[in-house]
Each structure stands twice: as C-alpha cells, then as structure tokens.
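As structure tokens, one chain now follows by itself in the form predicted alone.
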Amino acid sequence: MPRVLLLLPATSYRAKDFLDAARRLGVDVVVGSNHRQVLEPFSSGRSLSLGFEPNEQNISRIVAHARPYPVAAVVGTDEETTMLAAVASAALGLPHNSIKSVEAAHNKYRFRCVLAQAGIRSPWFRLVSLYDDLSETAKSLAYPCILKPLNLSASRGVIRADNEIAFLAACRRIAAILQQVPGATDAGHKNSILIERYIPGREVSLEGLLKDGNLNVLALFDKPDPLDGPFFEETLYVTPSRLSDGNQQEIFAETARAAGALGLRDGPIHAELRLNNTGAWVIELAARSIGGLCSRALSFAGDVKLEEVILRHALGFPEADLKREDRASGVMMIPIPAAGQLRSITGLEAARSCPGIDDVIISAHFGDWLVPLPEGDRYLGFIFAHAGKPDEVERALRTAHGRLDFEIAPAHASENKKVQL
C-alpha cells in the first residue's frame, strides 16, 4: 500500500477531507503536524510532530521517519506547508516543484519580480522596510495602492491606502500583525511589506492542476461581491463563471503564463486574478489548492472530490475524470462582522432550509474570540449551495446568510452586541 505524508497544520480546516480522500484511495497516511498527537508513540509511524519551517531540523525528522516508513509523496495541504513539502520532497528524491518556484509563489515580492521580468502584465510595486522613513515613502507613492505582508494568506494584512495618512496607518497596522505571526521563515518577512498599485476590476479565482507544465483548469469561480477595500475579505465563490468565453480563455492563458514564469510544473495551483478593460491581471498564484472548506463546493465526474484529485496526481495514480459536475455550485465564507466573543447563533435551521443550500457549517465555537480582517485569518463558517444556474446559487447563498444572527460580546464592553447579517 502506498504511503503519503500529509503536512496538516493544527488549525487546518482540511484534515478530514484529505484523510477521507486517502481512505477512498486505499492509501496509508502519515500526518505531519505542528500539534503533537497524544498517541504518537503508539501510532505505528502514522504521525510525526513537526514545525513547518523548511529548516534542517524538520527535514531531518522527515527523512529519519521515512527510513522505516517510506513515503511515495509529500503533500502540503495549506499555504504554510508548501515550502516544507517541496524541500522534503527534494531530500527524499520524490517528484516535486522546484524549491525556487515554490518560494517565488510563496513570497509576494519575489512573485511580482518574476512576473515583471517575464513581461506578464503587472502593476508597479515596491518593497518597503518598516524601518524606513515611511513618511518620506508615503510622499513618493501614487495612490490608491495596496500594502501586503510578504507571506501571509487569506487576505490577512492586505490593506488599500488612498492617501498618505491611510498609508501610514496601514503600515502601523501591518507591523502589529506581523509581530503576532509565529515562526516567520526569515526576519525580513517581519520587517518588510510589499506596496503595489491597486488594480480595479472584477475578481475571479482559478483552481487548477499542473501536469508536466500544462495547466488543467478545474474550476473558475466568480467573486460577485465587490472587493474594493480597504480590506479584502472574500465571501462568495460561484462556479461556473458567468464571464464570456473570451474573457475566460484570457484568464486561463494568463494563469498558465504566470505558473510557467514561476517554474511551477506539477500539482495544484490556486490563482486570484482581476479583469478590467486592459485585460486579465494575476494578483496571486499559490502552489496549493483552495483553502478553508471551499473545496467542498467542487465535485468531479463520479463524485470525486478535489483532495482525491490532488492525491492521485501526487502518487502517480491514473487520473480521475477532471470534468466538473454539470450543476452550478458555490460557497460563502461567512465573514466575521465584529471583534469579540461568540455567544450564540440563531437561524441555522432556517438557513439550511433555503432552496439550493446543501449545508451550513459553523467552524467557530461558542466562547471563541473572533478577529475580523485585516488582523484575523479565520471565518465563522461556510455555506454551500447547488442549483441549475450560477445566479440561483448566488441567490441561495445570500438568502441563507441573511437568516443567520450571531451574538458577539465586544472585548471591552459590559453588554453583548447582536449582529444581524
């Protein structure tokens, strides 16, 4: 039986889906996690405690573990594990994207440099140190612009600034966020931010699978909500896209060019693009699949799920039919409307009973302290829908969301705050 090492952060939403996919394929699994399993000494090599920095200590642990328990593939399930997966695969002599290509996709500044050097449509950009004279920097910029930490995901710390005052406020806010991020891979990530021109336009998300450098598009999601800032919390994903065939083909081609420029050749990719009257702009491209529980909005021929597609590819199994199901589908990542402690939720059954709704999953727990963007990196939960047409999916998601009420106790207030969504 082949064995795969799954790198699963303790906070990952995706553990169950990847483990279920492995069971369906009859694959043995080693779970590499940054949370030590209580029964690890008795698990017959099925778990491995790791940090996710791609350093000598973590690589040595993986290599040592693989001697008695050889693995056929190392799969990083989330953004924080992609670099370790590439470096570990190289150390074990397993197929993998080049370390350089994964690093370029993971670091937003290197990503922009690579695309610009390849002649791919790209905004002006600039790397700024938080130790610079930011007042002088603010005077030299064209507005609006976007500020981004170099290696955070889920739009955490991404802020639009429309003037000098907003720029300086955003810098202070990002600096505070970076101080809270554990285990940065190098000190520069905590001291630097990327500044780039704000790109207007309609935003989409592309889910793809690379094989020998060729891009198979698995799904193109519309993002119907405007993402104009100052923060960029994603909410609705709906597929198939309602864009014209010509626009979709341009998006596919630009994504393939970006992946090729980075040097990515195999495995899943998740890309964010904006489309305006000048064409398609690649905002980000990650060497991983879609995050959160969003993959549950996708199903392929034979009811195959995205995690199974990824494992099949990594292990060299015969590929599944990558044709997406005929029905339209979508997901809403339920945003956090206010900071505070989650006290109660009402309207769940009403939301679940909406026509077209498959499920409403609340991933936050009562008593959890909720942190909205740009500081936060979690969601309240996820709503899933299917229907005959994308418009019907969008309507179902919005209707279900409108039936949910969250009671949130502010962090420094004596009375609770009830938020109707």
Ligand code: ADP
The other form holds:
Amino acid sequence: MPRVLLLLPATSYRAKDFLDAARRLGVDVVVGSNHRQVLEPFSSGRSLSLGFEPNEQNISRIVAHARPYPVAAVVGTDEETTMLAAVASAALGLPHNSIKSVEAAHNKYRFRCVLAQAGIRSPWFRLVSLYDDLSETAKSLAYPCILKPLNLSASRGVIRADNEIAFLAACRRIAAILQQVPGATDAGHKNSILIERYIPGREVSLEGLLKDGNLNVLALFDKPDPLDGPFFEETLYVTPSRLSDGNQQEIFAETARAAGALGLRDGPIHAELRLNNTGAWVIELAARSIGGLCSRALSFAGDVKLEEVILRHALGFPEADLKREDRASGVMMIPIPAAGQLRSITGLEAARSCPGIDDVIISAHFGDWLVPLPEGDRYLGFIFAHAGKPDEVERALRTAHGRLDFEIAPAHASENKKVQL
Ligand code: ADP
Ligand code: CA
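Structure of the form predicted together with the ligand (previous: the form predicted alone):
The next block holds the full complex; its first chain is the one shown before.
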C-alpha cells in the first residue's frame, strides 16, 4: 500500500477531508504537522512533528523519516505548506512541481515579476521596504492602489488605499501584522510590502488541476458580493459561473498562461481573477487547492471529493472523472460581523432548514476571539447550498445567513486580549 506524507498545520480546516480521502483510496498516511504529537514514538511512522519552513532541519526530518517509512508523495494542503512539499519532494526524488515554480506562486512579488515578464496582463506594481521613506513613496503613487504582504493568504493584510494618508496607515497596519507572523522572517518578507494598481471588476475563483502542464478546470466560482475594499473579506462562492462562455474561456486561457509562465505543471491550483472591459486579470494563482472548508462545495462524478482528486493525482493513481456534479453549488464564508468574543449564536436550526441548504458549520468556538480582516486569519463558519440554478444557490445562502445572529462581546481595552480564533 503506498504511503503519502500530508503536511497539515495544526490549525488546518482540511485534516478530516484529506484523511477521509486517503482512507477511501486505501493509502497509508503520515501526518506531518506542527501540532506537537506526544504519541509520535509509538505511532509506527504515522506522524511526524515538524515546522513548515522549507529549511534544512525540516527537510532532513522528512528524509530521515522516509528511510524506514518510504513515501510515494508529499502533499502540501495549504499555502503554509506548499514550499516545504516542493523542497521535500525534490530531496526525496519524487515528482512534483519545481521548487522555482512553487516559489514564484508563493511570493506575490516574484509572481508579479514573472507574469509581467511573460507579457500577461498585469497591473502596475512595485515592492516597497518598510525602511524606505514611506512619505516620499506615498507622494509618488497613483491611487487607488492595493498593498499586500508577500506571502500570506486568505486576504490577510491586503488593503486598498485611496490616498496618501490611507497608504501610510495601511503600511503601519501591515507592518504590525507581519511582526506577528511566524516564519515570515526570511528574505525580507517581514519588511516588504507589494503595491499594485487597483483593478476594478467582477471577481471569480478558479479551481483547477494541472496535468503535465495542461489545465483541467474543476470549477469556476462567481463571487457575487462586491469586493471593493478597503479589506477583502471573502463571502459567497457560487458555481457554475453565470459569466458568458466567452468570458469563461478568456478566464481559463489567462489562468493557463499564468500557470505556464510560473512553470507550474502538476497538481491543484487555486486562482483568482478580475474581469472588466479591458479583459481578465490574474490576481493570484496559488499552487494549492481552495482554503477553509470550501472544497466541500465541490463534488465530482461518483461523489468523489476534491481531496481525493488531489491525492489520486499526486500518487499517480488512475484519475478520477473530473466532471463536476450537474447541480449548482455554493458556499458562504460567514463574514465576521465585529471584533470580540463569540458568546452565542441563534438561528442555526432556522438557517439549516432553509430550502437548498446542505449544512451550516460554525468553525469558531464559543469564547474564541473573533478578529476581522485585515488582521484575522480564521473563519467564523461556512454555509453550504445546492440547487438547480446558481441564482437559487445564492439566494439560499443569503437567506440562511440572514437567519443567523451572533452575540459578540467587544473586548474591553483594559483587558488587552490578544487571543485569536
Ligand atoms: P491572498 O493571497 O491573501 O488571498 P490576494 O492577492 O489574492 O491575497 O488578494 C486578496 C483579495 O484582494 C483578492 O481576492 C482581491 O479581491 C483583492 N485584490 C488583490 N489585489 C488586487 C488588485 N491589484 N486590484 C484589485 N483587487 C485586488
Ligand atoms: Ca486570494
């Protein structure tokens, strides 16, 4: 039975879905996690404690572990783990995207450089150091612009600035976020911010699987809520897209070109694009699948889930039929309505009983401190729906959300609580 090394952060939402998929495929799993696993010596090689920085120490731990327990694939499950998966695969001689290509997708500045160089439609961009004279920088910019950290995800630290004052405030805010992020210490990530021209337009999200350099589109999601900033909290994802065939083909083609330019050839990709009257603009292309619990909105022929598609591909198994189910489907990442401590939720049963709703999952716990964007990086919960048409899915998600009420107690300034979800 082949064995797969799954890199799963302690805070991952995906552990159950990946482990279920592995079980379904009958493959052995080693969980590589930064969660301290006290029973590791007794786990017969099934668990491995490690950090996710792609450094010598973590790579040699993986290589040493793979001597008695050989693995057929190393799978990174989210942004935090993609780099280590690439570097460890190379060290073990396993097929994987090149380290260079994964690095180019992971580092937002490298990403912009590679796309612009390949002649792919790109916004004006520039890297600034927090040590620069930021007041001078602020004067030199055209507004509105977007500021973003180089290697965070889930829109954390992404801020729109409409003028010089907003730009300087956003720099301070991002600098504070970067101070809190472990692992962002390398190569200037902690001291750099990427500035991009703001691209107006409708946003979509594309879930794809690259096979030998060819893009297979698994799903295209519309994001029907306006994402104008200044922060970019994700809410609704609905598939199939209601965009015209022509628009969709353009989005597919631009995504494939971007993946090609980055040098990505295999495995899952998650891309975000904006569409306006000048065409489709790739905002992000990550060498991983969709985050949170959102993959539960996808189902393929034979009720195969996205995690199974990913594992099959990584292990070189006969591939699943990649046709998505016929019904429309969607997910709402429940917006965090306010900062504070989650005390209670009412309306859960009423939300769950809305027509079209499959489930409402609250991933935060009572007593947790909710932190909205741009600082936060945890979800409050997810609502899932199915229906015949995308409009009905969207309506069901909005109706269910409208039935939920959250009691959130604001933090008292004197308590100075720093706990996150
Ligand atoms: P992350 O990897 O943290 O999700 P992204 O680069 O995807 O960061 O940015 C998050 C969101 O911010 C995007 O989904 C988009 O809505 C918005 N955004 C990012 N860059 C731009 C841009 N240049 N113009 C307009 N909106 C942008
Ligand atoms: Ca994104």
